[in-house]
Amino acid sequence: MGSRLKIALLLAPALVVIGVLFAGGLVAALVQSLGYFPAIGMTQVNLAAYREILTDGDFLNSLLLTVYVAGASTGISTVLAVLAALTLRRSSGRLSAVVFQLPITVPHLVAAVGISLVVSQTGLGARLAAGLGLIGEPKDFPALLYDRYSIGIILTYVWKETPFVALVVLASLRGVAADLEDVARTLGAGAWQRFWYVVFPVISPGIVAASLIVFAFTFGAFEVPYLLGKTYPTILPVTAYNEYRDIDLSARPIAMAINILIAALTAVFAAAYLRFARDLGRG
């Protein structure tokens, strides 16, 4: 039995379960988004939900906010992760690495609550700043939650996703990149030359893969924005969740249409990002 066939058979049970759950849910959402919902008497297929969404100005505002939050969170996390990985690989102590990995084990919901307790105007950060005389009263602390720039949401994602990306980059740095960098050093290459011409080409596939996962997750997640985001405009996953919870079941096609658009937009952004990364690599 070939190694590829053996690997495929070993992965088959998990892939079948994931495929059925994901594909089944996606197909069900697509069907309902087209107005087919026999449970409430909707049996005529149409594009009314998509027309309503795409002609609504609120959808564009939510889309722009979603792209901004996902893009900012991914970009900041990636930059910090690369810097952290470069620092950690020179660290001989395992304690720093373990402490750095702790955020990965914390659920996003718990992380959102923790961030809110620290950066809110009644939180630990505000009281500490007031105690140090940096501000007059805790209420003078900058509003970092429910603000127009979604700083609290981005902070939560950056705190959670930076270690994930860093671990992927660190694995590459401790592999062949270390040997290649030593060779470049003996040939007289400077620190920047070693990073840009030797290290970065080796770790860039890991950076692309990890940052793409982070973007896809933050683009489609709703719990952190639901807790820490403002009420208008809301990001697309929160909008879909609110429509799904509407007591009027006739709003269900709109919720499903938003979910389908989220999946489609994520795929488009992912394809564009991979194309950009491939062209950058060729350059």
Given for the second form:
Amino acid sequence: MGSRLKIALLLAPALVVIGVLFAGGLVAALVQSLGYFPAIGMTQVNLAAYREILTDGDFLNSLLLTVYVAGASTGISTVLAVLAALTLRRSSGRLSAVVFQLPITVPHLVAAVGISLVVSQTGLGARLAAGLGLIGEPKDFPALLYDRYSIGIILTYVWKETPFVALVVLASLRGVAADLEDVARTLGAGAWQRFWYVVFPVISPGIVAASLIVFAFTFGAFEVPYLLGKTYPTILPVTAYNEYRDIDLSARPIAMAINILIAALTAVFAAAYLRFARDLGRG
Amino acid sequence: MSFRASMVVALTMTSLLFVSACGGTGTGGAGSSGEDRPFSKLEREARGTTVNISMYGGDDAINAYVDDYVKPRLEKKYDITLERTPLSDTADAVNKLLDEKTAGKDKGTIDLVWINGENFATGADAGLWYGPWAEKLPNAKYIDWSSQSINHDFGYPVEGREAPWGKAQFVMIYDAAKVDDPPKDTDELLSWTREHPGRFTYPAPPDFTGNAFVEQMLYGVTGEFKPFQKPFDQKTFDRASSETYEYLDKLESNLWRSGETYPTSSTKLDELYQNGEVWLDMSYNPQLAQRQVDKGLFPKSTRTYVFDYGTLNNTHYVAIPFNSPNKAGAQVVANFLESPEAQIKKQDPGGWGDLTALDIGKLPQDARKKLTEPQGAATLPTEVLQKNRLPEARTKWLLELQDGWQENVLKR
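Moving on from the form predicted alone, kindly provide the form predicted together with its partner chain as a structure.
Then the entire complex follows, led off by the chain already shown.
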């Protein structure tokens, strides 16, 4: 019993922070999303905000864009990260540490600004391409910012998240995978067989966990799309923010309802993905 | 009106009723009485105190004016410490005050807010402003309080609840090295963009400058501004706004990035102009071009001009919240901000470059001269600006116009 109490006491500070700030915020958002906002005299609890959002084409456009951006960023980062980790696992720890840890320390905001300086139509990339004669003048450089396909946003996420996933994968590769692979080789397994039957099962829990974190993060993250996104449609967190700062306070329930839906959708995606991964593991 | 807009209007009205009803019982006392102490008493009371000013913080030149010019002088002259709280949007301060009002918090943290237009109107409807006080300041004698553009803030009666700090006027900016004859009205703008596709754009509303541009187009396309000074009327709005959106739609395909996206702020548009991606720029600050030229950001061949049919102008103010803990200090600061010396410094294009709120005719000779001198090749003479002034429409028209822009131009 003593040790249980100790565990409970040790966990308490963290739980209090999570409980108050996270659960408290979520509950407050839920309450406001239901139209209960006594500060401006709204005391009727109803689903008007949700009804309005769900019948509005703008929300669907935002949702599709958000799923697309989060999905593409996660997919590309994960594939690149696995390839990079497989290549780098035999190299010395120091090189991979530098290559992968550096981008992790750079804030998303800084990464977004950096990417925009490189890929904007008057940026470094455009000038370089024009200087090399690849394009006529910098203005002919393809539009990669504020564009329909959100390339600037995805680039930033790939640059930021690939090292994160790679580090997780590298950690699991450096464990038992190398020994198991040697055993498989002595038993005559080919390169593809070794990857698919030995290495992949070892690293797949890491890949699943890391890519899920990346997806949940990019689905709900605000700053990069806010800086590099198109005026319309905007991804969901930006849509929520625009509603939140509407001069008209009664738009607040709509902003909160979007936030609640972001949280709910992330949870649904996470549950579905974990289930899929578990089935994959069993199969 | 769409379902959403009508719901929003209804909710706003009920919420405002609720808030003002609360104000009457709770904390309304300070808000309704106004200032009756003589200014000398205010000065004495303000000694050794701190005044918190909340203001939009997105412009370095403005921040520097307050921090490097205003702050040390207040300290020396009045022994007042000025603390500046930067806001990304003045609506944040209004929201905070609204929350405090409903929570019955009598002691707030803001003594002065830099404000105008819809933010002032929202706050005034909810009884958030202390007053009247502004017409009693000693330096109010330099201000033409009988002028409609001073005593009404975007059509909303000021009634001494905010003190004029400066004036702004919408201007167009072009690069004379690339553009011989800049478009001076809406027809010319349309044909200019056809001849120079991709070389023009405007910030997306609800950006402040973007709103102003769309409003400017409303005046230009309909050829009138008087109907929009009157209370909102749906029929007039439907006719006028559909003409405007139709025009903006025609413009869109020849805008920067074919109108697929718009700069999100005036700062972004300035960057596009600076990089030579677009050849025309716009600003609600007539001195912006000169300032950017002096800093080496805009090309030296940059010039400022106004549309033939005139351009929008408005006044911006400072207001004291109902729960300001230092109302005496706030008034002393507001009075200093209105002083001729502070206004002359403010109009310097090397710094903020904001037009004066003072009536030139009421000023002593030397101050008058300093405020009317030409200030660089990229600026316009004060007389040209004054001759081409159009009043802002009332807030309701503007809100409808910017909402409609999202539906009718951006999303199409």
